[in-house]
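What follows is one chain in structure tokens, specifically the form predicted alone.
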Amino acid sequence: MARISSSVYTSHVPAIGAAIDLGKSHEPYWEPLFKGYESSKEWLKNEKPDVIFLVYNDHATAFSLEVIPTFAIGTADSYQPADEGWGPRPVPVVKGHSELASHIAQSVIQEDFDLTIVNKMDVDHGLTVPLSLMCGQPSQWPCPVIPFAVNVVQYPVPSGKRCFELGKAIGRAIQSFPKDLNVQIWGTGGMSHQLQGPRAGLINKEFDNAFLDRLVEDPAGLASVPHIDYVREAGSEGIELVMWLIARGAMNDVVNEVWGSDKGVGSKVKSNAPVVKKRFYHVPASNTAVGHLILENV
């Protein structure tokens, strides 16, 4: 059977992308910020896994403003870069993995989660900067991705309470796919920042810092978080968190947690939590805060 081996968390900012593409990053900088992603890109060569399932948001290129899906899913065999006004990243087209996609699809909905099935579409920096940050610049991504879109730019946008909820059934339908796959999840976006308005450039160390601690500690309390206060917090944009809660939701820790008759009546038994391989905080990145955790489950 299919299993999840590990979680990876990390932002999205354009901005890296662009320094990236345009041979920045060893400059004053950028520099710090893409050494903290170095220990990663060994990691991710070690622990190459058979397929990413990567949690995003469309930045209005897949998806105008005029259709919006709140979860979406993309189910085709390739996704090329999108252009976002001036032109594509230069990067390898995502290879997609439409069988495992698809049963993913069949067994979210059938718990009553409604998805938006996605046959063709453009992928943009929210998708190909993380795979940027972890592979570097190879001649093709290391394995299939299997896009996974979530709308937190048009309000209404889905409560953390809703993420974590169905990141437990994305976990249960991979694990119950019928074939030998070791899948990584991603959770991308984040972290503390504000695009517009009078707090335009507002970034919050403490709230960033705290939701990385619960994150791993305490992913069930984290995920009853108002949006109120990942607006007041974090920032307007800070609610793309929300996406983080998804991989955290799909971790064997929250997935694998049953009642045990043999325990006692109301007891539960868990697996064990997931360890800490990675964990990264950097400011600024352009007027961004940059969270990145990896998880691994044991």
The other form holds:
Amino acid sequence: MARISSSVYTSHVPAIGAAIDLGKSHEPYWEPLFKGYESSKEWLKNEKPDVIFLVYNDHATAFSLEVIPTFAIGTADSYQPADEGWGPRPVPVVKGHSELASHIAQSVIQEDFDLTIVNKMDVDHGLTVPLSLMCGQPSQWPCPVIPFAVNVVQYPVPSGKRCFELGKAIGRAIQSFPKDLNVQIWGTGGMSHQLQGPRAGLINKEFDNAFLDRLVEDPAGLASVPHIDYVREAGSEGIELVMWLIARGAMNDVVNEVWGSDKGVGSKVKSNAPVVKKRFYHVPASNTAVGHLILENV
Ligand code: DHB
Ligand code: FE
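Go ahead and give the structure of the form predicted together with 3,4-dihydroxybenzoic acid (DHB), now that the form predicted alone is out.
Following is the full complex, with the preceding chain placed first.
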């Protein structure tokens, strides 16, 4: 059967893609940021996933304001890097995994989550920048990718709770796929940032770090935070963080809770909580605080 081995979380700032593509990653402004991903790139090479299920948001690129799906799953065989106004990024075509994507669509829709099925779309920086951060500049991405787009651009956007519940359904769907696949699930976007209006440039380190703490230790509690709190504390684009709850909801300790007893006090603890393999936080990157986590299932 397929299994989710780990989840990866990262911001997706477009200027990071431009820094890579234009050979600026060793400039003093960018170097500390890229250093933060070096061990993650090594980790990914060793993990050799068969498929990456990549939760991201489209920025009115593939979906204009004419059609706005709340949740959209890519079931195509391949996806072209999008032209976001300055030509497509010089990155490899993204190969899909239509068989697993179709299975997930079938399973999750039967669990009453209304997904839009997308057989053709271009993928913007929301998807390609996380791949670049984790893989560098390969001639091909290391494995097929299933793009899963979430509307966090045009209100109303889905709640953290809805995203977390959807993540559980995606986790169950992947676990029921009858082929032996090592699957990673990635949650991308965030952290705090606001790109317009009087608060443009807002960064909230306290909020971001508390979010990282809770994502690891108390994801169910974090899922109950209403969207207005994200907007107030993390800026209008900070709402992208709800996508991280989809990836977290698919992890083993949420989908298949295993409880053991805490030796000292006798209270119950989850014994299959994920291992934190990486935690990184950096400000600034363009207008955004960059956060990055890797959690491994035990
Ligand atoms: C920036 C950040 C984003 O998440 C985005 O989608 C576009 C721009 C920025 O920092 O400029
Ligand atoms: Fe964004």
